[in-house]
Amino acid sequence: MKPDLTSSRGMWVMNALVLAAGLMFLSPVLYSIWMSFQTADAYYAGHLDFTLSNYELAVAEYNFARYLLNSLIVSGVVTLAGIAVATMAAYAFARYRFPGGNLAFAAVVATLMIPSHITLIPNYLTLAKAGLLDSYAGLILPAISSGFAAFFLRQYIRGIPRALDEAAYMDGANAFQVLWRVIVPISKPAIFSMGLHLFISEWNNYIWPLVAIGKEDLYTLQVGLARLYRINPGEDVIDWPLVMAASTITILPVLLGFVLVERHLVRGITMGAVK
């Protein structure tokens, strides 16, 4: 048979664009890393000058290596915590009749309407009677709920066929154990896509951490890489190559997490879709 030259050249220009739009898409991403191995003085002269010197200040000089401890803790614990909560509401509202539970779920998806910059003055006044400004529970509370983690879950959870429930109910399995050994381990590609972007939300949250922490041990990334903007290596003159090594020790964690669970995240919405 003779090749089919057509469907060839075809699949040859659709590489091409698609190869083409990934790098337009990561371009901006590329630029910062490189402009992040320049000096100051050769980035606004237009010369080349390959350094590490920037990602050291950024680390020693400048905390960020305290930054970024404090932005794995807050995002890991929202993350996990956001996860456990989000998956028992999802649960209850998918498994479960009780009275008032179509208004308390209907309560939970108008949540999803509301702006999050709105609930900044109550969550200010309600952790500062409590004394827990300036803590990691500080930044970590009012981020644990979310609405949308919980109707994502839910309707994936309806998904599943009652029959599984029934089946382990019949083997004397409880509740608990119903949703950890069957709904869960059913449930992990959805689970790993919620995940994934509840840690990319809190990663990349600034009003909340700017708010509610004074104490520069508790900054978090994004808090750090604004005061960046301050420091000057001349008049009126930003240090950007700086600003970028920043950017980039910013950008690696979420990239390393979307590499762990792209298959679960793939699997996650094409499944969804499916359904």
Second form
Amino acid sequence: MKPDLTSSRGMWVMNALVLAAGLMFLSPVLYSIWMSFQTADAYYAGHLDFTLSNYELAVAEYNFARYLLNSLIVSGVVTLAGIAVATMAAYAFARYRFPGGNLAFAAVVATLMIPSHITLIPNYLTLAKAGLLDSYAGLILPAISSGFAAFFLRQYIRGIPRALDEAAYMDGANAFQVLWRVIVPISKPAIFSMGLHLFISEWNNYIWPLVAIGKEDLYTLQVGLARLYRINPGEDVIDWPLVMAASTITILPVLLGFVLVERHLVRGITMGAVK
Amino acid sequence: MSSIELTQIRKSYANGPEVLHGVDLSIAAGEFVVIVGPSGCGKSTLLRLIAGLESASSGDIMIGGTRANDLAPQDRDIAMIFQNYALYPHMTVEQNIAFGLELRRVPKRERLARAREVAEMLQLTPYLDRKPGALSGGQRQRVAMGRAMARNSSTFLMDEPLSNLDNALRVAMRTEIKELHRQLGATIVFVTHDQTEALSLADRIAVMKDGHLQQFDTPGAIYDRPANRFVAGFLGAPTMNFVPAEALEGWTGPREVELGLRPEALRLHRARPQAPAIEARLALTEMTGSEFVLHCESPLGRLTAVAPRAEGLPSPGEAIWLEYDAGAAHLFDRDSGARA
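Now the other one: the form predicted together with its partner chain, given that the block above is the form predicted on its own.
Every chain and every other molecule in the complex is listed next, the one we just looked at coming first.
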């Protein structure tokens, strides 16, 4: 017999299960936020305390305000430029027939199969030759072209009736106006989803900034965070409350971003599930 | 108002067969032309070629006396209404109607005034702030018309714009479109597979089949003097009956032809009449409102006739006689199907 989820007992059980699952996912985050307000002494002694000193230390002493700015600039530009490139590529692949088009699209899809670490050295050598290491451009350029975003958006745009493009052409639009005034607004859920995906991917990117950047002033949050583990190599004890304060600074903008685009993101994720 | 002249238009797709085989069509400025034909006959392709949404493989497209083959759709001064309306789902009714004017950089105040004027004409004023998703089928259809009208184009192309509407709304919209044509005086090319729409709307009808133009004439001429067996069978409801002339009792005309008899040219008798008639058996009847359609089995094949409602009808299975009007018979060549 199937459980009756609409009965009041069934609802209670469901709510309890959902709450338990939510707590399970949230507990590490809540624990790290709680820990970030403890002093190191209190934490290791097992006492409860409340202090903002870890945040002050992370920002004032360990330059996390700068890392935050760097991460915002790099992730922000990568997201905007990446979405622009991916949308235009997706529109071209979805709407135009041109010689080599299928081959080019196959190449884009093929990039999804290549682990990012394979491209690490070629990218490094290319940017070194171009003199772009140790610069924002060196952090941003390799991340702008996202095969996944182009593929995802192309599939979405293919689902938009071609008659809308044609109606816009008849109304007097050129190809760019069709894209900007018709396709992009209709594709907003997919574009927001991809934007958040690109932003989070770039925000969490650790390996490439580590390889491409030597100047401490250009560190992103992830590189800066890793640096906290090796501040005092001679000491065995890691200042976990400080690390957690820095971690909280790292995850907060992503959470904020999620809240801002959540409405569009959920629609994006569920698109295609129903007609 | 623009005239449209199509000369020897051919269209074939890459690695595909030719879908239009040298179509010639001359549409006068201000004329209402309906292109009609069965699915796959090339009527929508022809419309899209006029619109510039597809390019002809060969032939000339002249719009308003100018060769338009290489002109982009936006440069042809043509408005188009699509079968599925193609309204922009993210824009309100007002924005949909004004979009074409906005693209042409018409000042905001002017274009909004025009959008409201058009909405008033089409009784869309209460819905100006709604998005297409919140409109009924008929309202969407009117928005599509409004979008086309707002630009004051000289030519309107309509690709089966009524096919998604229910019957009552379709009849109402048909009248509105006819009225619109009278008001605007624009050239209209209307594609449909519905012969009733074609006969009721057109100044002239272009009948197409398999990428060939079969006949281009006024509704009356096409109905009264169909150019071939296909046109005769396609236009007219119920469809024309075809019988071999030599098998028809009492027929005194040419015998090596096929005869076309419209249902109204057959008259029902319960007993053998004096005049030449076909012996048959009533298979079933359909009431259409003012009259009955009679489906009859005869030695010549299945025949369709019509009878007024007032007339007492025999029961299905009864023997009947169908008197034919020899003067109303159409003669077609047996091999080519052309009018004899």
